[in-house]
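Quick heads-up: it's one chain on its own, the form predicted alone, in structure tokens.
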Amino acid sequence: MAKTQHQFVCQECGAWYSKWNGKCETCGAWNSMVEEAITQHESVRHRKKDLTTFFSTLENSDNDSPLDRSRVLTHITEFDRVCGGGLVPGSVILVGGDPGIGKSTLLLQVVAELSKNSICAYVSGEEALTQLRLRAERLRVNKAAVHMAASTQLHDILEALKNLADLKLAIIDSIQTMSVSTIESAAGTVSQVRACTQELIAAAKKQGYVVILVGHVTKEGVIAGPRVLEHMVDTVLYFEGERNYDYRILRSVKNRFGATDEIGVFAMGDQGLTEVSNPSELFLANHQNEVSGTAIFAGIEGTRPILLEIQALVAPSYLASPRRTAVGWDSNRLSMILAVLEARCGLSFGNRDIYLNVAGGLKITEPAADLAVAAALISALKNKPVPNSSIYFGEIGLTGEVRPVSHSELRLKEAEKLGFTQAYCATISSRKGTIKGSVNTHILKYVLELI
């Protein structure tokens, strides 16, 4: 016998209440309560189960599930890199991004490439089959042997996927459009999103195929729905990019089977997305030598080294409170670097406007960019260019010391590959001892030595 229970669920955080409230007491959101009816099935009789084999060991056992332990390669190098070297059978991946950024385009190219050697399915709840075929023709993948479907009923989708023998990959676009009949609320609500995700995870773990979910994002840039959705899946990927630039970045923020903060770089064109094998050349394409206020930062995104151009502008200010503007970097950290340069190096920025920009539109959060930012600020203040073919990386402390950062060897190798000959950094520690290469390293103990 089934019971129907009515409750009010916050669409922002997933908290539920027995009566309607104007404000959610958990997250503080206003007018986010929606009444939802949930059907609960009562068990008539408890069945006795044999629990002797409930626990197991870390070693391989004959009772293990028949999941293939080898990764599935999509042969799209940037996508495989972000996933940790390929897709893990039985895993569930959540892909989020702004509207129109290219999520569906990327996944259609992935499923078309993988379908050359494997059985794949693409289920859309937002587009009709005719629209999917038109997009496939534009991307020139309309000849791929992909099983296409347009439906929003999850139980019908799961039954159809069960009938596909040796299924390797199933893409659900998007999870906010799916619904189950046991819940009477509309598609996209917290209860529906949570229930649909649970059903898809159970099917993926049992049958051993990979499920990729497309998730909508809110105006704050986070995936819509309850935060628990990101905890349920195995991998969370964000597809980022600026509309004024052609490149797109696929970033891993959670991965149970690989490194987090790994990125893959793509270029958007008329025929879809193409891989960018060397992102440093892309971001340094417009770099000009002998210009004051610029410095090259050797950064690390995940396990990949990337060289970026830091631009700074110091101009006289006629305001009571001079402006401090940072694009692509933390403005609070900019204020800290300015304070260190004034207190420890005797420089004066108090009556000047400061503008800082990461060329190319990429956002960086690594503390190793402190030294490059300081070099760009000093160069802009004194109107003198930094040394040619030089890179900078290192963290600056409040006492003015330059602290070493990790992966120095990878940064220097990337700089050497692109023709840079000098590096300004802190003490380099390497497991292999002295790092050999054509890059001349200048070891700095204090930021005052940079002047």
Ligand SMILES: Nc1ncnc2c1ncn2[C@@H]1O[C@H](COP(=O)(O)OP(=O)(O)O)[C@@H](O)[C@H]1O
Given for the second form:
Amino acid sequence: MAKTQHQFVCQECGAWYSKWNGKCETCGAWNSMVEEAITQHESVRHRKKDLTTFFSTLENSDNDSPLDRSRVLTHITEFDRVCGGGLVPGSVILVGGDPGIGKSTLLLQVVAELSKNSICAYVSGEEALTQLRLRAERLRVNKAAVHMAASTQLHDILEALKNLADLKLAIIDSIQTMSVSTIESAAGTVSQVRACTQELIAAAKKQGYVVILVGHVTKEGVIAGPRVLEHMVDTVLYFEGERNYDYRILRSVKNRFGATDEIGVFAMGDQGLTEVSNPSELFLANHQNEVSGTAIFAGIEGTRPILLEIQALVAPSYLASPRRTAVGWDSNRLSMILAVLEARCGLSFGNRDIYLNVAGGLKITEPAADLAVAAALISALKNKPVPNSSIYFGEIGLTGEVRPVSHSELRLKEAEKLGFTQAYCATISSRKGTIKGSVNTHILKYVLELI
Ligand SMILES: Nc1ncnc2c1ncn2[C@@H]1O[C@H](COP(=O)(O)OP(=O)(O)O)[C@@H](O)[C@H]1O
Ligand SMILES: [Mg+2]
Ligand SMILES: [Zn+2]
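If the one shown is the form predicted alone, what is the structure of the form predicted together with the ligand?
Time for the whole complex; same chain goes first.
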């Protein structure tokens, strides 16, 4: 027997309360509570069961389905790579991103490509079939053999998916529009999102198809509904980009079957998304040599090297406390590097405003960018361009030492590929320290050596 109870659920964190409160005690959010009907199943009586086959071994068993070991390739290379080298049958992937960023476009292209040799379905709760067809025409995929549907009733959808023999991939756009009739609350509430996701996960595991869920992102930049959604699924991808640029980045933030922090780069055009196989070229397209205050950072995103331009501007300040602004880079880290340059290199940034920008709107989190940031700052302060055709990488410590970073070889190779000839970096900790190639490496021990 199941009994239904009404409870108040925080839509931010998913905590349950018996009474309404203005503020959630668990996460501190205000006005986040919505009354929802929760169905609780009475605890199952303890029964005597045969548990002799409860445990098994790690070795492969003849009962394993051969599917379990082969990944499904969509042949959209950037997408496959971000997923960890293809899709794992029976897994559930959540794709989050701002409205209008291109989630539906991306997934329609993915499903169209995969449907060339596999059975695929795309169910939209957001758009009508006519709208979907118009988009497909614009993306020139309207001839693809995708099973399209517009519905928000999850139980209907699951039933229909069950009838598609040999289904490989089902897209649900978006999870916030789906609902099950067993729960009273509206679509998009925590209970609905949670229940729908649970049923989709169970169906995917049971029938061995991949489910991709689209998730909306709130103003705060997290996937709407509770964080639990991210815990439930196998893989979480974010699709991001700046409004003013036409490139988009697909980033993996959680992956049970692959590396995280992997990125895929796409360019958005009238005919949809095209893959950008050499992102460095894109990000350096507007780079000018011989301008002071810029330095090229050889970074790593996931498993891939990427060259980015760091720009710094140092200007006299008329403010009591001068401005320190960083775009695309952590401002605490900027303060630290400024302090090191002042204390260890005798430079003075005292009464100057400082702006730091990663060109192209990308965000860098790698400490390896410290050296490039320092080079751009010094160049801006001295109003002298950095040496021509040079790249920088290395972490800076508080004593002013330049510390080695991972993947030096990859970084140098990318620099070489794009025609750079000088590299300023920390000791290279790779095998034997010998790097073949035409890039002339200047190994720095202290950041002072940059000046
Ligand atoms: N007719 C069009 N021509 C060119 N680009 C379009 C057109 N319609 C939509 N787009 C692009 O597609 C984007 C919307 O993508 P969509 O996949 O619907 O986003 P999401 O599903 O993330 O909300 C728009 O922001 C725009 O860049
Ligand atoms: Mg959409
Ligand atoms: Zn809460």
